[in-house]
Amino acid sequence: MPVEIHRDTAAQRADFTIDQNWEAYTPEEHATWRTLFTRQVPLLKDRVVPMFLEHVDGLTMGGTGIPDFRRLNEVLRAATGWTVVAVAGLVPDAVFFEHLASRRFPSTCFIRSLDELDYLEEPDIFHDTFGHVPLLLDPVYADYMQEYGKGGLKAQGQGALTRLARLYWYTVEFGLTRTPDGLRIFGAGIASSKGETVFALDDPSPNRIAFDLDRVMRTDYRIDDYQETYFVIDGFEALRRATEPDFTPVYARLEGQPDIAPGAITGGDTVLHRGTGAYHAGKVSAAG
């Protein structure tokens, strides 16, 4: 059976990029994008940071189906100097950091099947492009992402990749922010998920804790289910300021400190909502 063109690792270059081959998408694949898009956008209204949907419109992501990266890049490059590059799947840490540091966002270009609409083990183009790319039009967030990439390149020689991965997870993927209208989503892992869009803001089960860099870097996370804890920032500028300094002293300060379980509350936390833990406890009970 031939390798699907949008996941063909044999076609990748030294930097792990491939051609998107937009013309090769089938009508069914475009229809899957439209299905995901048309159900997610109304759900995000009043739940996501307002600029997210404004930038989705600015990138004309709905349209007739899967976006063409060439068209997205015309808008992104003019606005913040970023581009989207196609990759076949997850790439090595060093490659990922190098792309971000150079203002390139690596996005998978395959799309999930219709029977995987609600859950996919690995990121597809809807998660990567719909979830991540719109906020790259925001100058402050775009700068944060580049600085994260630079920090990642440095962290490789400091044995700190686990701590840096937690920062990415709890901000870029699963971050919340405070606004005058209440908590809003900005993390791509939430914004591209129908179920977690509701769970992260509305469900009483998870903790919602004010962002603290040390706390985040010590906290384990879930890769198999909704998060047990969400960290809340006070805006992209506050996130940029908190993460702008050299992390070397942070890594040294955290050396030897124990990790914190995903659902734990600590004495130093600023707790915005203490979760009931009922969702995950119920799943453990059912499995036992």
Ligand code: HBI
Second form
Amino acid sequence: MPVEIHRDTAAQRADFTIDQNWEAYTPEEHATWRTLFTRQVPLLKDRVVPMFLEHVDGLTMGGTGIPDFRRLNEVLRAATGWTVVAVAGLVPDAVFFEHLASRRFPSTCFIRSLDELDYLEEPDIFHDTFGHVPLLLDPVYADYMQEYGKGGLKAQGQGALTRLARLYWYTVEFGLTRTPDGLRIFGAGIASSKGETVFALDDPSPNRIAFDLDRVMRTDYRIDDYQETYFVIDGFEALRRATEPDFTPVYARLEGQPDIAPGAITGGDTVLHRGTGAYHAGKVSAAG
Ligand code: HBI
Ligand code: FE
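Next block: the form predicted together with this ligand, after the form predicted on its own:
Every chain and every other molecule in the complex is listed next, the one we just looked at coming first.
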């Protein structure tokens, strides 16, 4: 099988970037983007933080198909100094962090095929660009992402990568936030998934617990299915405040404390919704 140009690891530069090769997308690939986009936007309408869809509009991500990074970057660079760079797939942690620390968001550039519209294991351009890029137009979120990159480089030297990866997972990927109109999604892993958009917000099964840095850094997560627990921040400013201080003392005090299972509730939790657990319990009995 020929190497697909949008996942060509042989073309990687030293920083793992490749050219997006926007001209090489087929009409079918553009149509796949439009399909994903046109079903996700109405679903997100009263479920995602309002600024998300405003920024989707601001970046004009919808109409024609797969966005051209050169065009997105004109808007992004002017707004917050971020750019999107194309990568062929998952890149090593240190490379990923280095890009974020330099305000570059590494986005895959291939798009899923029609027979895996609802589920795929690795990130594709719809997850990376539709899910992650709009919020990079928000100045506070933009700073948080850069700080995460810097913190990642530092955590690697402190043997604390697992802790930092959990923070990323439960905020950037699967975070919820409180707004005057109720809970809203801001995590890209939710916002780019039709099923999880409804599950994370509307389903009685998962726990919804107030964000606490130590708690999140102790909590395992699942990568193979919807989350059993979602953490709820009080807006990006509160998230930035909570994650601003140096994590060295945090890592030190967490040393020796047991990890918390994805679906567990602990004594110190501020529980906003105690999940029934029915969704994941049903899966276990179906499998067993
Ligand atoms: N590479 N392309 C890509 N996208 C990611 O989200 C990503 C990655 N490499 C490492 C990584 N994420 C995570 O392991 C870190 O956030 C911990
Ligand atoms: Fe992601």
